[in-house]
Partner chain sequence: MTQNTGKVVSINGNLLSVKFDGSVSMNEICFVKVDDTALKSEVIRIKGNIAQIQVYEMTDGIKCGDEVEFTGDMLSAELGPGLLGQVYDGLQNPLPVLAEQAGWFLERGIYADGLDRDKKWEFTPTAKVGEVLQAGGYIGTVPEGPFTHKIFIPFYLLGSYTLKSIKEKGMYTVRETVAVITDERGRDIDVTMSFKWPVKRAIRCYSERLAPVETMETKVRLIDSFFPVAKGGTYCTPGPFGAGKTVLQHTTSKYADVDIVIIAACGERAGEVVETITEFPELTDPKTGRSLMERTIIICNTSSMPVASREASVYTSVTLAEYYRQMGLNVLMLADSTSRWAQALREMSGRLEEIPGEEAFPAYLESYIAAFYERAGYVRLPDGSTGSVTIGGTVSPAGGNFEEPVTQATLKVVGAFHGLSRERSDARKYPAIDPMISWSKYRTVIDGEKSDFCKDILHKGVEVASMMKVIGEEGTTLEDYILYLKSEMLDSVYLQQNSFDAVDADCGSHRQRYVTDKLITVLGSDYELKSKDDARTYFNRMRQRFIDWNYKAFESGEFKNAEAEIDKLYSEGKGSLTGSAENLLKGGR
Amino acid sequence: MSMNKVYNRIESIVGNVITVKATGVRYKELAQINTRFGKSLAQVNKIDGDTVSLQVFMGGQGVSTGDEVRFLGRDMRVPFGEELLGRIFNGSGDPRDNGPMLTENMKPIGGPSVNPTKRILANRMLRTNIPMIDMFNTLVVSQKLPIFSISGEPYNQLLARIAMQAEADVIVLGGMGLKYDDFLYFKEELSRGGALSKTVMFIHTASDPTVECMMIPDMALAVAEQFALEDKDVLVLLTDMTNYADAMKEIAITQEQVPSNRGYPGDLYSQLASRYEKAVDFANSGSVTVLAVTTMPGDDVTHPVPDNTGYITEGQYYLKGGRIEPFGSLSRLKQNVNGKTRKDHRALMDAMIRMYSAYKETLEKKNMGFSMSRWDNKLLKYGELFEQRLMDLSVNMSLEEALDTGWRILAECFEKDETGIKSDLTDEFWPEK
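Is it possible to get the structure of the chain by itself, in the form predicted on its own?
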């Protein structure tokens, strides 16, 4: 072990990376650099013989070749306990909220994902009170899902809504490369909505050191796992995984790694997968569910980050035009729970999406100047009501209310026998005029 090994000579300083000659040091081990401006943490990110490269958390500015480097003999850790709730930390685990520093019960971050024999199959619905999720692409406890979006869409507003409304015991929010305004927005919204008391936030803003961005998912997931082991259902919200991948790319370039697709490191897939695979429902305890925003540069789903993400996760939500799109959005586990909600759920969901697809075709015909039949006009009315009452992201209602609203929309636009829904269901659920 390199516990408290001290070196007084730094060989080189390139950007945020310093190199020292050292032995007995482990990959990802932490070191403390004592500069004339104060102390900074650094992390070993490359070992080549006795040449050790370290990424300096506060950046290379202010570090000189004569500064003392003290290896700590341990990896990065994060504090754990009930006192985390309501607190905000940065990527080094230091408080961002002027609260006290927590040093008790430190847990290592970035460990392996849970042994499959300790998991149970996802079979419980995680309610969000957002109809486009609960009714059409149900989120299931222990699922891992990305929210694909282009920049400019209200994905942070959607995450804040989910944080306030989701039926979870604990919310862990990890922000990577956030604008300061977005950080304040999360803080104020969760505080106003009364959800801050059950939330832990790990926030890296765009002006913080790159290496701290890399720490955020691991810290958030390590804390989530500990709460899950205490029988809590935890929802982890991450934004934005493309910023995380860009931080990986930046560090890989400083390490002179051979780049892969579009400059990203060759292990991009396994780095993303090892984070998403932390989603788990423990057999005799709580659960971790992961929802992570992935912005698509230029709305390009073949970009390496969304492309790799799609192979790892269990579906995706597409955010387009300020709404969750019914086409393209997919929850592969929804059938595990749809049959247990209400007996009309699946049939109504299928019929409404089928009708919405027909509405889209009719809208295209109308825009091209074709004359509209009586049926076309019914579809046009239906599409407008569907978008207004169910698709709008400001709509906040339970699954049962959403199902009832769905029936009312159908009844306002169509006759019973035009919906294609079995008569035993329409007889029971069709609203009275």
Contents of the next structure:
Amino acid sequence: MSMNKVYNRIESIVGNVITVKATGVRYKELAQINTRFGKSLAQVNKIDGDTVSLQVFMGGQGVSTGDEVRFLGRDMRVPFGEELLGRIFNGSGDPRDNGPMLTENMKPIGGPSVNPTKRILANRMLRTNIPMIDMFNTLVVSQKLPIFSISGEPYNQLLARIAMQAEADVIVLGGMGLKYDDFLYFKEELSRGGALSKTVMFIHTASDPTVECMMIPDMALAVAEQFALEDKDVLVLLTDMTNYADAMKEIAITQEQVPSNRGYPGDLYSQLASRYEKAVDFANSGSVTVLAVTTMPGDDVTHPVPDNTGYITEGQYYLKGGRIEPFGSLSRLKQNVNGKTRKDHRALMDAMIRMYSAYKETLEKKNMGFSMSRWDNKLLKYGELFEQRLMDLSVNMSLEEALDTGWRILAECFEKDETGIKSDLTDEFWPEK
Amino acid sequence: MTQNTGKVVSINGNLLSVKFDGSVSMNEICFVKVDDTALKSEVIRIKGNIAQIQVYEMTDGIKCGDEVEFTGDMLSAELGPGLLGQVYDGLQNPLPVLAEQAGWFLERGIYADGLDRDKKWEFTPTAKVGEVLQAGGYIGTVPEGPFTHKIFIPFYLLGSYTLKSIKEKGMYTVRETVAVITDERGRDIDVTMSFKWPVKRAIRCYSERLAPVETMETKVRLIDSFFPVAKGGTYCTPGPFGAGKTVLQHTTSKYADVDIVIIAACGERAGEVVETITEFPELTDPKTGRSLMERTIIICNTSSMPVASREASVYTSVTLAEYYRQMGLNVLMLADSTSRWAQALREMSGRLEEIPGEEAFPAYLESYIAAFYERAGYVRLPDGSTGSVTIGGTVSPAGGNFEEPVTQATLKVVGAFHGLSRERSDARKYPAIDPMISWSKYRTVIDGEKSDFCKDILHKGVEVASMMKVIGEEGTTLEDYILYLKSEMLDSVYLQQNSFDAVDADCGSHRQRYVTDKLITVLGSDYELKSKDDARTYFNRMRQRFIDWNYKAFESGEFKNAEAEIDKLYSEGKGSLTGSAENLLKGGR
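Now show me the form predicted in complex with the partner chain, since the one above was the form predicted on its own.
Below is the entire complex, every chain and molecule, led by the chain shown above.
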């Protein structure tokens, strides 16, 4: 066994990765390295004969070739239990509040995927009272959805609001490269809303070492999975996955991996997918729902991180200009639930989006100076009302109220047969003038 | 065969280097022993006495010096009765069996037989003792769901064989000997109802390959009428994320006019597989009146499952498709998504430190894609019957850009291209197949000239629309504007389809022919419309009538009433058929 084997010679130090000559070491095993700045964990990420590469959690800075490396004979684990609630940890699993270190009931992280035949069809609506979500892109229990956004947008505010309004037994917050201010904001907001006592936080801030950033999603999701197996509905909030991907890129480049797109490793898709796929609804047990902020460098949705994410997740919320855009936003699972809400839900949703798309085209024509037809003017009025009464992020109403509002907007702007909605629905729901 | 072993000398993700003594063959299966388990792996490169192997599992905990056992076999699928209705992983492990053994999670190192060893099947012999047989010939049958499953002379047996003995009609398991055959040198070979076939090799036990001519109805109007797929043909569906590739494949797997559907969920979401597993047993196959699941096999290697078995999953799927084709059946194999398969190749290529091609994909990407699609085909079998494998693959191009290597390599080899566009999906147009860029080399279910007539209207409409963006509506002539409205109407009442509505989603070829004739009448007519506003109002109303018509069951009373509404509005608009449309309608009848 490699337990407690100690090595006093580090062969190379490149970025956050060191190599030592060692035998009997297992792939992904943890080691502890004692540097003049204190102790740090390190994890084996490549073995070539007796050359073992390790990524050092606190980074390579200040590591000396003479530092002691002690292999621990175990893999990365995270504590689990009710006592986690209300606690805050860093990317090494150490407390970053003033609470005690937890060492009981350690669970492995990054475990195997759920057998697809043990999953059940996502079929419970998760109400948020945000019409652009509930009515147009319904969130479903066990769904995995990113919030695509741009630096400067209020994505963390949106995340916090969903955390407080959504019905979940446990909230797990994973912060990666989080600004310290934002960390404090989450702490304050969740405690103000009374949600802190059902929350576990794994926080890596922008000033913490890169390797710790890479541990955050696995730890957050491992804890979420354990709670779900104890029949809890868990909401995992991750922010920001682009920082996570950038951390992976940094390590991959350090280890001279052939990059695929814009320097990201070729397995970016698989890496992101194995995290997002932790979202699950267990038959006769709990669930894990994942919402993950993904900032898009340069508002470019074709950037590798949002692009790969979009292929993995079940849609996305696109937060731009302080509101959830109807184009670009999509909840793929909405049809699992929106047929059971109210019978006009789907048809009204489709028609309103179609009309809004037509409005956008008309707006473009108007901005180019073309004269507006009678139809164009109807669309312009419609677009304005839609944005004001439903799109604004401050709007807070139930799904049913949102649907009624939708019909009123249509009736204020159009005739029945201009909407493209089946006649039996307009006959029933069209408001009297 | 003597047991051949080796020792692990390096570990990099799921790529291991193994030092071995004896001889090892390329693509041979081996097992890495770690703790109490043995992890299935495949040899992908050999240099001197070092074999590089890809492990089909997570490699955590492996150390140098761990033992590797080589099996001498290539990665194979077990073929025989009992495949239909199964949900397998990429290595043909039945997932429900794994769940019984391991519970919630796919624990590594647990494998199960592809076919149930204990289940008995009713075998009826069809061959006579003394009969001379070859690989691909059959000796008997068993009923499997709605099909007559043929029991073959294993495909890997070369040369001719004489049937020495055969069991009587009765119940047997797939591993019991049901016949003995004698080869040309007098050696006896036992034949069971199942045998193994290496998945990366195509099954070629047919007399000849024929041109795919018969259209495979998908019930999707946009596909069948304008960009059809043939039985034995190939097609691809590239599109940016969220454009509806998977929904379209899901609909196709339900409604396609074939005997058997094999769904390869390759590197995509587990949730989608759950949908199919939940929904299919409840649905009825209109052809057989039995559960849809009885004609379906799901090979599911979702995105979080190990990447090496993702690569294997498409081959396992197409092997099962070829097997049922050998019984004279029409099989549709749907791969979602071929890009994930290509990425699996890329990940491995990167670890092997091969010189990267475009976007770091390996240089052999194109030939691998071509070889995969070439496994589709319409064939004549030794007994004179025909069978087909149709392959439809989705492509997930990075950034939705079709210029990328996987899309381009695929377009070179397929017979139809259904390109999904972000614009159409954003505007909630389903299916989001863009008629401006898509194409097909196969035969449409409506008359070819009628199909061209409609496509022509679409093209002209798009031209007018882009012109209007520059010169505005007021600068457009009434004539052009009406053309634009007609093309918009055609798009919304015929190209778009409601996949959630049982009637609208299931639009057969008879209905498609009937409806296009009506559409050609409406679109191929001139009207007495005085202004653009009049024209818009008129076509909005006409559109509404057609949409209502789409939801009525074909040839029902309601259907006829809705049709009468269209005719009424047509005469109100004083429509008069143009010469070209009139000729078209006459010629087509």
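What you see is a predicted model, and the numbers here were worked out from it, not measured in a lab. Positions refer to the first chain, counted from 1. Take the two forms, find the largest set of C-alpha atoms that superpose within 1.5 Å, and that set is the rigid core.
Two rigid parts rotate between the two forms; their hinge, judged among Leu72, Asn123, Asp300, Gln43, coincides with Asn123. Two rigid parts make up the chain, and between the two forms the smaller of them rotates against the larger by 15 degrees on C-alpha superposition.
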